[in-house]
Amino acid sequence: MVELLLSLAALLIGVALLFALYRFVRGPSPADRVVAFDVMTIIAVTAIALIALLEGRGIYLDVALVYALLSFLGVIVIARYLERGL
């Protein structure tokens, strides 16, 4: 039961990826782009947590929390640039 769960989750997971995706190529303003870019980085963040799970190591809960560190500060720093201009 949890495998089928577990399977179920990396479906989903690969969906929402190709939503974002979708979006992050036809995003009609550069403001949905970068949230859909936002998106795609928590998406990563939650399949590294998966594949955490499923190998058993906690290394790579690290890996994933400063991939989420990296990625909100890479957001902010675009949406300051697209609201300022630098």
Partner chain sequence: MILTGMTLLLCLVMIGAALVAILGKGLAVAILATGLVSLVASLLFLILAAPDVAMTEAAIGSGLTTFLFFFVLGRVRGGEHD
Contents of the next structure:
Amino acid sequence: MVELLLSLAALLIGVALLFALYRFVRGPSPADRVVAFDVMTIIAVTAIALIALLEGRGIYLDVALVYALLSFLGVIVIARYLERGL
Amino acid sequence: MDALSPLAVHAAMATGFLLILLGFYGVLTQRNILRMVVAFTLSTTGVNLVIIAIGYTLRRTAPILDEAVPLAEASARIIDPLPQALVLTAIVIGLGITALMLAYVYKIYQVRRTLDIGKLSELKW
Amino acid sequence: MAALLELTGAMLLVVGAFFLLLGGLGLVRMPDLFNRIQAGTKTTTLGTVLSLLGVALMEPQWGWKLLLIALFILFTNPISAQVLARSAHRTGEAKSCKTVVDRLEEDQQA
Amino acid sequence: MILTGMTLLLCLVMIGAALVAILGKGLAVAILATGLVSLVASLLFLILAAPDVAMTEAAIGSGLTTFLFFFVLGRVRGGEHD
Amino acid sequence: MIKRLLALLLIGGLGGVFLLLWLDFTPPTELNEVARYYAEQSAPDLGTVNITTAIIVTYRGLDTLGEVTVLFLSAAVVGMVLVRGRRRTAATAEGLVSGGELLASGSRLLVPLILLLGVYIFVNGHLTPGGGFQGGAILASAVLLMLLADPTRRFSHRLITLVESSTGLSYVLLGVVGIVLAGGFLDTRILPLGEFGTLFSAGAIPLIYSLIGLKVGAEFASMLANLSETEAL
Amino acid sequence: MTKARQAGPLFGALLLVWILLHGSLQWQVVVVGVVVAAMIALLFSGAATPLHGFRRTQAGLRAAFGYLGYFFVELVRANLKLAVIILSPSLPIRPGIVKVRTRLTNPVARLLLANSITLTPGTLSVALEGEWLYVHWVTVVSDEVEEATAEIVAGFERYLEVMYG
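Got the form predicted alone; any chance of the form predicted in complex with its partner chain too?
Then the entire complex follows, led off by the chain already shown.
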């Protein structure tokens, strides 16, 4: 049962990733792609937690910690580039 | 708990190889230097991925001995740590190299006002 | 008891993943950038927090670290969304034809 | 099983992002796509049981590389079209 | 046209080689001899939980020293390449758009947290994934966030250089101490191994990794500072 | 002295985060944590934490809990509302950027307000200038300053005003 639910969660996350990828490829403007990128990094945090769960290794969460705290930097860099504040 | 099948390792490795090829293609065909740098970083990532995929050993886990992997079982449970150490180094150096390349791109643009590789022809013979 | 906790955790994880999926869908369906940011920020924040809570229920000894991850997400995610929205507005990002009012633009022109 | 499926999907996303990086129209998009490649690579490293490498990729790919590229791109903005 | 054809040919040839390699590859199920040595010996020998760290800091410590040197050189060359364009005053930065109040408050809030995370990552290098390089990159990310919130911000080059050179010197000195007190250059068994799995264990590894972390952080930070201070074209 | 007092809340917050990161209270962890937190706190005495300017009275504490509860309820409401919008085929949106007023002056409180607004039903802070906050609203109910303020800001401001004075 738990196994099934976990696969369902993984499937949902994967589909979400594909939707975001669609927006990333289609654009149309760079800012749209940045939003897709942002969503993908947040999805990655959940994916890391899921991987840690599946492998049974709590230490993997440190990677999620790094992403949770640093992923917004990339978005801010691009936002500042777009408004010419770099 | 949930094991990775050989198929996945092969897929990851193929992706790595594909990334290397795509990066090389980009480096060889692009005319804009900045785009060449982008392609170069792409192939760096590909190389790293291939090395990590080679280092993966089936049904084993990361080389960190905590409560999930006690010391006594270490040699039966963990994967080869050496490629990881290698790639870790490569990624950090990769950032240094990227920074260096970008500094040169910046300098070239400052002096020549162009990024087109075709117009930078002093070294041609 | 432990089995029940695990089941609840897995369900929460699925709910969280569903919200992430909604975020992706919103990203595809929404007509302009600002609405996409809205869809992308709110749903992914709640989705991540819920799924981290689910993981915490399944593996209680990871709780503190998961709590910190959730806190960091709650702080950083809106900041990046706001900075992006501001920058996009400043660069004149196209707005959907459904937009009824834009006070910021009016004030900037005044 | 789940992890295998995840790996295959991530490989697909990675190839897609790499194609965008090489063939995409604007330079900004190409750089953004390399950021995406680095993100997916980090997840793949984690699945392939290399958390150290995944964390390195996370720490470096999420902010620093993107900044370096966009900074230089911002300074050479005019050079893009020739 | 001919160029593109040549490129495609080259890519095709390389792809063929890769294909052969790929078809030949079967994922192993057993460790090779070197890996088994590391798996069995590094924990009793050096007291590290994370074997990758043991390899980077001790078994291949000299490589790491070289790596840090390469990073230092690339940071120095970036500084040198850009030195001609160094901005004299902050006045030229007036054209830059400021980051806005939200980003400023957010960065004030998050910079200490990011620094703390960086320190956590490199102090726990022997226990959890991560170590000096990751931690250093995270420290530099904190500097990057400050820079993004306020592009005109100046950093103290003297402080950065001081941190970089003193940590580098201490690193080499610790290596030399290893020759005197233990088995050789960069041998980390100069301090007691401590209790396996606690923060103060694994000999000098946490100390060396902290030094590497600070040094890498200072190198990346000096790179960022040099870049941000170059004049806009 | 004032510097040390200013660094106090930051030091406390950092030490707390440090201990949560390790998830243990071994003496080594605490010792290293104290040293690291003290160093960062002294280096960045100008930095902010949620504790900065926080009114440490019973009323402030009660407001903080009220704020947290209200925030999570609003977060869930926001997502359900957005889910309805995204899943309905006709996409019933009426977007616009409205202007609202805030009375808060403490920077941390203003940041928390903007973040909360971003995460709650249908609104996204776009810019914060002086007392004006520009908010993108998916379903604009009213574009008058006072009504929009009552609709968007008032709920959070009630708690934040007590918390940060």
